[in-house]
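In structure tokens, the next block holds one chain alone, the form predicted alone.
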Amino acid sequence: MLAKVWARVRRVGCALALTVYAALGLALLILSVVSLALIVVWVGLPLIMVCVPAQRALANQHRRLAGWLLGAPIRSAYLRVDERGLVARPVALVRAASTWRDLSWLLVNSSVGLALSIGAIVETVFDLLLFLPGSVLLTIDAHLIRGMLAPSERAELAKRVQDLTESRAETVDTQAAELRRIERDLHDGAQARLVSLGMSLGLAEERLEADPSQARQLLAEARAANSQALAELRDLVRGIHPPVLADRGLVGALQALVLATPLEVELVSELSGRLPAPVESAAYFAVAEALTNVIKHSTATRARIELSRPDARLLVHVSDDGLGGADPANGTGLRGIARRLSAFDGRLEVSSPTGGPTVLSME
């Protein structure tokens, strides 16, 4: 019973909102048209600058709204813009297909969706104090809403190519990165302790007959460096592919994982079998790196980790009870994961509201 009336009060909310972001829209409607009337004599370059963005964020609102309504997510598809400069940057804005489509929208969400909206708010109130079987206008809004600002195939198939080509990018970014920092491991640690190696043999091949204890001591030396080499050389390998990620599969280097870190961490699986080599290593580093940021970043005391396999796509999440505030944007180790991600077609997704909890959710 109570679920139902709690479910009932978010609708109301619901029509609220969406009340709300009708009337803003018009507001922005307005300054969007105000702006491009004024592109002729240049003071509308700065206010699409505003506007556009505006568009986007509003439009993502409803969105999620709507995606909440009808239990089936609304996804984005807006091209990134590389233009810069004061006026390439708002003529791209302002040539992009998204913009237009928006602006179609805004028209009719600040009229027909204000008045379903509006209406809305009233179904939705009785629905709350009489229980009857309402909310017909708030799910015909919400289809609107999903009808103007759904993705066409196109649209996606183009937000497709783009990121493709920007993870393509990233990836022969990075892979030159590691392999110079493979390099530089290699020239400073393995390399320089063989060469020690070798002139401590050399030296106790001469010092043999003359001196025999200072030769032993020598070949000391030699043990000593040969030990650091191989160890300096397994850290390494370690770095490029854990042993027990070939050995164990996934699940069984993160039960590995868990047990090195120094948190209370708790792993369910549902996986059966192993999974491609390169998708293993992926999800792996991308797991640890998230674990590394909750113990430097969360102040938390428990963390979790789930996977799952639903249909062909493997699904992490990577939960934890700290502080929360996590933000892609400004954090270099969710930008790693998700360009790791990104080269198997796959996504971040992060939750941390202040306060936590902190939910990153990889696809």
Second form
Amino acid sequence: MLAKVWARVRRVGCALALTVYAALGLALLILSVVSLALIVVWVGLPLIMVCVPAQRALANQHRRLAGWLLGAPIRSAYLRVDERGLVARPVALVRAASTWRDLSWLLVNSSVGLALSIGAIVETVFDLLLFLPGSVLLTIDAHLIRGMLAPSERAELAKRVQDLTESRAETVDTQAAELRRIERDLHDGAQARLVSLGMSLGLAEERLEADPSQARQLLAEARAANSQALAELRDLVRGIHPPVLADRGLVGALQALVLATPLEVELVSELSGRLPAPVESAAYFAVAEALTNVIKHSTATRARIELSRPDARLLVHVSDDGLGGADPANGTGLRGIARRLSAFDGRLEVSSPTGGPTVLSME
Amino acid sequence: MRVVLAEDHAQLREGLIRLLEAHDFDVVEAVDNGPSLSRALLEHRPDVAVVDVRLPPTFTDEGLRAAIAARREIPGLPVLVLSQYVEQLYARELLADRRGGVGYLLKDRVFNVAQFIEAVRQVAGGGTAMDPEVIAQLLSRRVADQPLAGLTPREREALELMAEGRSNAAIAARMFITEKAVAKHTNSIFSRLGLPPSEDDNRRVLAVLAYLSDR
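Okay, that one was the form predicted alone. Can I see the form predicted together with its partner chain too?
Next comes the full complex, and the chain you just saw is listed first.
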């Protein structure tokens, strides 16, 4: 009962909000038209830089409200505008198809939409007071918003192409950087050790008869160089693809990782069977990076890793009881995680209020 | 002493056979894959098996799995596992049955022939031989734990050597102290870990490792 009343109260609020937004939209529409007209005397250009983002924000607010009313979220698919110039950027914004779509929607929303939402206020208030069945006007308004603002298939595809192009470029960059690092590590590490090993062996061979005790010492040095080369190769291999990941899959490798972590870590997994190798690898390194962050920054005493597979997705949560305040914009580690995941259309969400706890959700 | 050897890399296999036979071990069979290893272990019931972790056909932890499975059939079958890398997880699985006769070493340790042969003998005798790297990982992980945080550096050193499977005499020689001093260290370690003192060398090591890996 109380819940029903509350739902109705919220619909009143929604109608009020839509009315206020529609009025704001009217003002924005006028400002936008003026800005467009003023482009000829240049003044319009900076105004456009303000108007278009405002339109998008307002449209997104409408998408959110209408999505809530209709019980199904409405996506937005604005292409990123990469142009940076003082002239180039506004021009690109004006040329974007979405800008004109938003403008025509503003026109409709400030007339029909405004009328509908004012009507809806009256209607929802009556619904609330007299317990009438439902508010038609509000629903019509929501349908109107969805009809005009839901992205077309074409727009969604264009957005997806843009996202994929970007993530592919990042993946290629990351891989190139990795290969450079491996090359450098091999060159400075194992390769150099093997050279010194060869030298020790050569000298030992030469000294074998003349000075057996020195030869013995050289052989011992060769053995040490050999051990070091192996240790360095081992570390390198671990960084490329941990053997335990190949042996045991994601869950086993994470168990091994947890054992080697100086923290109380709980691992909860709903996974059965193996995942595709690249996904396992990306998820493993993402969790490893996350745990490193926990140890380095959070002063947490315990952490928790949760793995689940709703539908065909892989969800990974890493949480801790530390200080919080993690910011993906600041940490190269978190950015690295996001980059690794982007190659698989994956996403990273960080919730880390100051004071903790920090929760990383990877999908 | 009869040995079954499993190593898929031909050169390494030949090298190990030569090395073992030079030290009076009798290599009754040398195999190069997991299924053959399982069969050989059950068929020969060797005094000790020297096993590479990674073997065909899967090239994953085939050797380890075969060794653990064989120990389920023949409890306490001495197995020394060799690997290019060490994982605490695997050490723990090997030690899980708490029967001893288990070794887990990096392949590099073969370079020090005397020490390697000592480790094989130790395992064959029902003792343990854990790679120093496993011990180091265990100890670094346990730094935050109260009981171990209280150990002095010398005690820690003694614990490391003990976990590697060394006798009090060997620890004394390594640390340049008397056996009596070693006994003092070990007793202090045990009292800190809350373990009752015991005369049996291997049981002590196992108890320490079990304590370290279980918590």
